[in-house]
Every structure is written in C-alpha cells, then in structure tokens.
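So this first bit is one chain, no partners, the form predicted alone, shown in structure tokens.
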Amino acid sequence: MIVILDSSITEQSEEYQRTLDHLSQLPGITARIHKVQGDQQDLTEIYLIGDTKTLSADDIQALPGVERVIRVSEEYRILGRHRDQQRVSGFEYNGVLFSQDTLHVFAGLCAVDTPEHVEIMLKALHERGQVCTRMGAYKPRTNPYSFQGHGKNCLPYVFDLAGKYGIKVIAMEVTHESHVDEIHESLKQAGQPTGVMVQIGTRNTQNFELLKAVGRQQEYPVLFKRGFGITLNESLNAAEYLASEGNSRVVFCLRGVKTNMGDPHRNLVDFSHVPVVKRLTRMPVCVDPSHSVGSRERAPDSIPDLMHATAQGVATGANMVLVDFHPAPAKALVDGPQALLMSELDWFLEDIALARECYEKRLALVERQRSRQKL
C-alpha cells in the first residue's frame, strides 16, 4: 500500500508526525518513506510493507495530511504505475528533466581511451546543443584479458572536459560499489563540473548486492539495463531492488536480448517493449541501438541498421537514446565496429528528430480520435 501525502505537508509539520506515528505502530507493517521529485515540488510517499490486505484504505485516507492511498496488487511496488496516472513519472537531475515525456540523446564513447578522443566527442556534442553523453570508465568484459577500462584514472580529465563543454549528465557504468565512491571523490575534487548517471550493465542486472548498494546512495540517478538472458519481468523486478533501497530515480534501458534469432544483429532488438515498460512502470525508457545491432551495416536504402532500430524505439516513445560514437572506430579499445562516425553525428541527430516528430504526430492523432469519440 502506498500513502501519498499532500504536497504542502513537511517533515516538521504536526500532521506529518501524527500520520507517521500511526502508520509506524500498525502491527506487522513496516513504513518506509520515499521522497519523489515532482515537476513543481517534492512529494512524500510512505510505503506500507507487510500484510496490508486487512488495512482499511478509507481509514488511512482520513489521516492528517494524506492526499490519497493506492492499494498495490501488482509487482514493482515502488516503480510500478499501479493504474494511477497521477503519480509522478520521472525526475530532474543537474538541471535536466528525465520523464516519460522527454527525449535525451547520450552519444559518446563506449570506453574512454584518450583525452583527445574525449574532447573531440564532447566538443562536437556542445556544438550541436547536446548536454548529455556516455563515457565508459569501467568495462566488464567476457574475456578476462580484454581491456577493462581506465577506471578512476580517466575520471579527472573526463569530468574537467565535460565541464569545459557544458555537459550536464554522463552515463557511466559501474561494476562495484567502490566505483560510485571513486566517481563521487573525482567529481568533488574537480569542483562538481558535471553530473553522473550511474549505469548498471546487462551483466549485473541480477547482481543483487550491487543493486542494493547503488540503491542506497541517492545522489546519482541510475540507468538500468535489461538483462540480456532473462525475461522483462525479471529485469523489472531487479530494477525494483534499486528503488526498494531508496533510489527511485531510475531509467530503464532496452539493449536487445541474447538469442541467435536476432542474427545477424548482435542481439534481438526489443524496442517494441518501450510502451510496455511505460505502461507497467513510471520509469523513463532508454534504447541502446549500438549494443542491440552491434554493427554499422546498412540496408539497401543506405540507412544503417542501427539508425533504423533507433527510429523504431523513438517512434514508439523512447525517452533516451544511448549510442556509441568514436572519432576513430578502428582504434577504439571496445566495440569499435558498432560505433558511428563523427561525420554521421548530424545525420543521426536529425534522424532522431524526425522519429520524435513522428511520435508526436501519433500522439496528436490519438487526441483527435478521442475528440471524435466524444462527439
């Protein structure tokens, strides 16, 4: 059961204390407080965990300061939508709004290799009005002898250059909770020139201890990638681990599923699940065409498969695109064959704009259809 307090109620108010005291004394029930960032103000939601079937929603609704009560009968208790369209979808971080209505492009290096390549990438993004990027410092690899990333050694120049070119949010994968501490310390030493969205990669989707650790920190939002070999339901439940520990600022990323039925693509593209995730949860949804397609191969129409896949995701309402670019793909230390060329950046951004325009026209068509039905 979720108890949503009125937006005017603060932790210092008498109503807040009386309601929290009452809920905390319910037998067999644990009350857990979550702060939710709305468009205009922060909201307080109290999650009642335990056997809530016998609780009266009307009695709790009558408590001081309670706006409404949602009885949860589905999975994804915190991140789920639960047929309540009034609940806040998304969050703001470092001046950038992430919601189920926005769209941001995180183009960048799958793996940081040199300061020169980082600067070329960030300068190009800045010149095109982009404020987000991806930069891989920690790289989990299938082969133990493959390049594992520069780790904390590259963070100082990545963060300095991000500040120089006005990049506000960097998506950066972590594979151990100590990496979050290293990112935090490097940002602090650099003077907080940018922000980081901590990324949980597909290999760590069910690394539950890592999820709990990342969920306990609430400074950085999380980009959570779907597991490549498990069901969507299993991945959504794994994302719930983050929220259950306190961090509900989560973006869910579709990156393809591992099966030879996707051949010759690297994975089977699963972007048809964009509207499914948005229907089941309140999370913004990201698509990763680079790791789904895995190459720069083109169709007879001369459009890369990767761009076709991106358009599919954006036209169905994706809120974020995570994509690999590199100034010299042949020299890239990780996933060079799938990285788009810097000369293709303008083309890629324009193609995304066309797909987004298509989605917006589809929304307008829905509104016209609703108007017809009311006549």
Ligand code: PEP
The other form holds:
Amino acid sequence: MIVILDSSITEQSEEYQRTLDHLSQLPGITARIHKVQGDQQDLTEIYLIGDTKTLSADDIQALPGVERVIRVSEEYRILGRHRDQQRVSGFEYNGVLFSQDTLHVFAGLCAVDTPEHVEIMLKALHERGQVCTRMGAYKPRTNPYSFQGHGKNCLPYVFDLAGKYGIKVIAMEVTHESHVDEIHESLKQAGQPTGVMVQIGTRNTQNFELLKAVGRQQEYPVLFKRGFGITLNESLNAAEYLASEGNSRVVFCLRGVKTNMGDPHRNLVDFSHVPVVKRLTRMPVCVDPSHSVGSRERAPDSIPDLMHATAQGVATGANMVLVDFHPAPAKALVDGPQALLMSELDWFLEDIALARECYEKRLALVERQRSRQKL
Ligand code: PEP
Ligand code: MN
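Can you give me the structure for the form predicted together with phosphoenolpyruvate, which would complement the form predicted alone we have just seen?
Let's see the whole complex now, leading with the same chain.
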C-alpha cells in the first residue's frame, strides 16, 4: 500500500509526525519513506510493507496530511502505476526534464571511435538546439574478437566535447558496475561538463547483480532496455530491481524483440507497447528504432523504415528516441549499416516534430471526445 502525502506537508509539520507515528505502529507493517521527484513537484510517499490486506484504506486516507492511498498490485511496486492516473511520473536530471509527457531525441554514435567523429556529431546536435546524445564507450558484442569499445580511455574527450557543445545528458551503456565508477571518476576529472544516463543493454536486462549495483547509486538516471527474448512483464520486473535498490529515475526503452517473424528487420519492432508501458508504469518510455530496424533501407515512399518506425513510436506518445547516427557509417566500428547520415539529421528531427504534432493533435481529439460524451 502506498500513502501519498499532500505536497504542502513538510517533514517538520505536526501532521507529518502524527501520520508517520501512526503508520509506524501498525502491527506487522513496516513504513518506508520515499521522496519522489516529479516534473511538477516533489512528493513524499510512504510505502507500507507487510500484510496490508487487513488495513482499511479509508482509515488511512483520513489521517492528517494524506492526499491519497493506493493499493499496489504485487508487481513493480515502485515503478508501477497501479491504475492511479495521477501518480507522478518522471524526474529532472542535469536541467533536463524526463516524464511521460516530454520528448527528447538522443541521436549519436552507437560506438565512440574517434574524437573527430564525436566532435562532428556533437557540433551538429548543438547547432540544432539538441542537448542529449548517445555515445557508446563499453560495447557488449556477440563476437569476442569484435571491437569492444574504447572504454574509459575515450571518456575524457567525450566529456570535454560534450561540455564544449552544451550537451547535458549522454546515454552510455555500462556492462559492469565498475564502468559507473569510471564514468564518475572521469566526469569529476573533467569538472562535470555534462551528465550521463547509464544504459543497461538488452543483453543485461536480467543481469540482476548489475541492476542492483546500478540501482544502489542514485547519481545517474538509468536507460533500461527491454530484454530481447523475454516478456514485457519480465522486463518491467527487471526494471523494478533498480527502483527496489533506491534508484527510481528510470526510462524504459523499447528496442524490438528477437524473432525471425521480424525479418527483414533486425528485430520485431515493438513500439505498440509505448502506451502499454505508460499505462502499467510511471516510467518515461524510449524507442530505439536503430536496433529495432537495423538498416537504412527505404520504403517505396523513400522514407527509411527506421524513420517510419520512429514516427510510429512518437505518434503514440514515446518520450525519448535513441538513434544511431554516424559521420561516415562505412568506417563505423559498430552498427554502421543502421546509422543515419549527418545529412539526414535535419530531416529526421523534422519528421519527429511532425509525429509529435500528430500525437498532440490526437490528445486534443480525445479531449474533444470526452467532452462530447459528457454532453
Ligand atoms: C545499443 O544501444 O548500443 C545497444 C547495444 O542496444 P541493445 O542493448 O538494445 O542491443
Ligand atoms: Mn548498436
């Protein structure tokens, strides 16, 4: 059970103390306080853990300073929405707001190769007012002899260049908890010129020890990719590991699922799950068209499949787009065939803006439908 306090209640107030004292004394129940950072306001939520079935939600609702009481289903306790449409979603990180209402594009290199390519990419983003990017330093590869990423060696120039071009958040995959420490150390050395959203890749979706370690740190938010071969429910439970350890600043990323049924795409595009993840959880939802589609192939209408897939995600309310670009895809060390060209960046951003406009119009339409039904 979750007890949400009125946003005007402070820890010093008498109501807070009285309610907390009451809840702490409930037999067989542990009360755990959670501070929730929302995009509008910060809230205090008290989690009641134990056998809460016998508790009366009405009695608790009547305690001083209580705004609402939510009975949670067992799954994804912290990240779940539990059918409560008003639950706060999202967080702010390094001046950028992430919620189920916002939209950010993270265009960048799948894998960092040279400082020149990083600079071309970041400069282009800066010139287009973008403040987020993706930069892979640690690459999980199918083949042990393939390029594994430059690791910590590339972090100094990646972070310096990000600072130079006003990039605020870099999505960067980690495959081991020590990578978070390396990122932390490198950002400190560089004087904190930018921020990092730590990415958990699809191969590590159920690497529970990695999830626990990344969940224990609360400095960096997490971009969590769904598992390529497990159910959505299993992926959402895995994301909850992060929150259960203390880090609930998590963005959930759809990246397609592995099955031959998706051929000729690299994965079967699963962006129809955007509204599902928003309904089941409070996480902002990202789509990764690059790893879903896996090529620059175009449809007869001349639009790349990858841009069609992106539009499908954005028109249904995606909050983030993670996408591979490369200044010279033929020279890319990882995933060149799916990287969009720098000359396609303006087109891609404009196409996303159109899809977003479509989503906003669809929201206005549902409002009109609601008022029609009320009449
Ligand atoms: C990536 O984003 O670079 C990546 C490896 O993605 P995924 O984990 O979805 O395969
Ligand atoms: Mn890749």
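Keep in mind it's a predicted model, so treat the numbers as computed, not measured. We call the rigid core whatever largest set of C-alpha positions still superposes within 1.5 Å between the two forms. Residue numbers count along the first chain shown, from 1.
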query	finding
Ala31 C-alpha moves between the two forms by 2 Å or more, core aligned	yes
Val66: Cα shift of 2 Å or greater between the two forms (core-aligned)	yes
Core-aligned CA displacement of Ser343 at least 2 Å between the two forms	no
For Gly50, CA displacement between the two forms after the core is overlaid, in Å	2.9
